[in-house]
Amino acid sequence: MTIRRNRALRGAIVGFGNVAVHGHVPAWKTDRHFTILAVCDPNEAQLAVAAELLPNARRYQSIDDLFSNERLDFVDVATPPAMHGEIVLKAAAQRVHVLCEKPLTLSVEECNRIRSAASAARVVVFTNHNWKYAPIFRTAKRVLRRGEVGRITHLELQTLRVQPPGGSGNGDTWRLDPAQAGGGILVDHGWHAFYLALYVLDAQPVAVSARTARRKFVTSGVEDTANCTIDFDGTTAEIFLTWAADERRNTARLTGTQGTIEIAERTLVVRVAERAPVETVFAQPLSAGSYHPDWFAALLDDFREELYEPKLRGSNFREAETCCRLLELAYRSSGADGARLPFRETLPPVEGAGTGD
């Protein structure tokens, strides 16, 4: 099917949990370039929620029924991570484009299969890297591009939470179930930290080391705390993540050869030696909620451009591939007592520049 700009793109949401309800649906309902024709979820209760929010959307309990009955341009995959790979591969087999929640997949091997399938079908596979679209990080990127703080030599990213997203306070969430989540905080918040590091540093990793722990949810099958160090050429990123904190907070600090950028929730401060600090305060703190529909709405422009313009395709998928490798290496490093593992960047260029037909 050829993507044309003179009509709304036909889509379906696969997985209708909290992320879809609170993070995606508000954006889909207000974007004139897209229309959601259907929702797929095996849970009847979630389909009942879909009926209320999207009354004109048809509802299915299996992905096979969805593809058998709908003619789609794209699917929005919002299931738990362990299901992503299978659904993305099925969509590619149907020559349907994909917008997928992070993480795209949980292993480099499956990521390679997705690459091959997407290239063969000439479809877009685009991962929801929504934190890049937060106004505070967009502003930080502009400061970096202007060269105000010089070359970045050190990056710190910290995410503090008292529990996983969607939890009740007692750890009642699928994110603590390895069969659904595929991992713990490294899969969830770690993936965000990985692509943010790539975004602000605009560099490729050289090596990775990590340690994980269970500090609070000790009976779960996944880690709730992680320290990860990523070495770049001349720059180091240090990442700390926990679901075992006493507060909910996000911070970042970028140290450059001429100054620093400090991010704390809703405040960004640029410090350069020869001038007074410049502070910018944003409307919403970074840790306000878990779903950020405004950030998702902002990334839809880039997703749409990849659908329309084959020459623009590839950067998002490349970023997701790098995150996938960082995730796999971080777990390997943790299993090897924090060993520093080389990244060995050998990812090929994205092929299949062209629209489906």
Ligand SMILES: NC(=O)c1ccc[n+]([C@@H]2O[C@H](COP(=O)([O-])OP(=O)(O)OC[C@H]3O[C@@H](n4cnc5c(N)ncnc54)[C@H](O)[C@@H]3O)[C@@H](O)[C@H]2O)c1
Second form
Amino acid sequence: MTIRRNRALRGAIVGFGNVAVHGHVPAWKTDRHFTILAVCDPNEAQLAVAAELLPNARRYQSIDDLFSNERLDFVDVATPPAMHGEIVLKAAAQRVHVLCEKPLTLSVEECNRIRSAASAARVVVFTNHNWKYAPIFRTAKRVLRRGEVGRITHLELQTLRVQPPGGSGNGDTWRLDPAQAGGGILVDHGWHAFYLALYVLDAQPVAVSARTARRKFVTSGVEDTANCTIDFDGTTAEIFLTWAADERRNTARLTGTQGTIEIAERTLVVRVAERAPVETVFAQPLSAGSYHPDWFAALLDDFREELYEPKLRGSNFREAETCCRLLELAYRSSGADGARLPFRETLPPVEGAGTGD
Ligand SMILES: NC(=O)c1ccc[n+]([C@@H]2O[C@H](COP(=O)([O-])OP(=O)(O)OC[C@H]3O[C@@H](n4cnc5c(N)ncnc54)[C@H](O)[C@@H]3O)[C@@H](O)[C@H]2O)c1
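Taking the form predicted on its own as the starting point, write out the structure of the form predicted in complex with the named molecule.
Now the complete complex, all chains and molecules, led by this one.
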């Protein structure tokens, strides 16, 4: 479905919880290219919040009512993960474009169905890979492109949290419920780490191994801690994630053939032999808040370009598809005592990309 540039794009938010309220609405309200004309959430209290924040948006408690009553260009899906796939497929069946919160979906099988449905309907399915739009990772990418630290041979990414987001800290959050979350911290933060690794390394995975554990939320049905190693051709990414830490912190370290880039919260340091380290300090630490409205606002430019320009479609979907495969392999590896599993399947091209349709 091709979209004309001479009017604001009409959208609906599906799932009006924390990320919609704190992460998405501020950007939707200030971007003149988009207008949110409806909100859908089964929870009446959340619809009351929507009435305050978006008084002109119509409100629905079911997605079927939403699609029956509204003419939409896109939906912004921000429900818990287990519902994403079904909602994305319904939107594609209506020939409505999708901006979906991460994780796009929880299984490769459903991801394949989303690919087919989106291709058949010629709609964009774009996943919110917002950490790529954090100024500190953008800067790291520019340093890499300039070749200052050479070829990256090793990447470490760490996310430390004292509890999952939402809830009171006693385990009363859907993130610890496998039926809604579809997994634990690998689904929640692992997905971010996967696309960040793909972004900074610009390479395809070769093999994956992972181990997961329950260290703090031991009676929950999901892991609160994960170690995951992804081998790329000539590079290894080591990912460590936990909700059982005693501090809240994000760090990354990229080791190159000629130097290193160290990221810790709001600080980025580039070290190259025979030169004084170059430090850049950013306004916000990476772990400040959980919803990052400024990163979401920056991502909307790329979403809009995919809507307007079918030739540009596919790279975000391919990234999400790779994250989905990494996620499935990581859980499979964890169930096989950390076995190193090959990432061998070739991904088919995304239909509609490059056709000029
Ligand atoms: N990209 C990021 O940085 C980031 C940050 C936080 C959350 N998220 C993601 O956003 C999504 C939502 O997380 P949250 O923290 O806002 O959760 P939340 O629980 O605060 O909000 C979820 C909302 O979805 C609604 N909902 C449930 N089932 C629904 C359905 N079938 N149709 C419509 N609405 C439905 C709930 O009533 C609730 O209001 C998750 O996928 C999460 O992983 C991403």
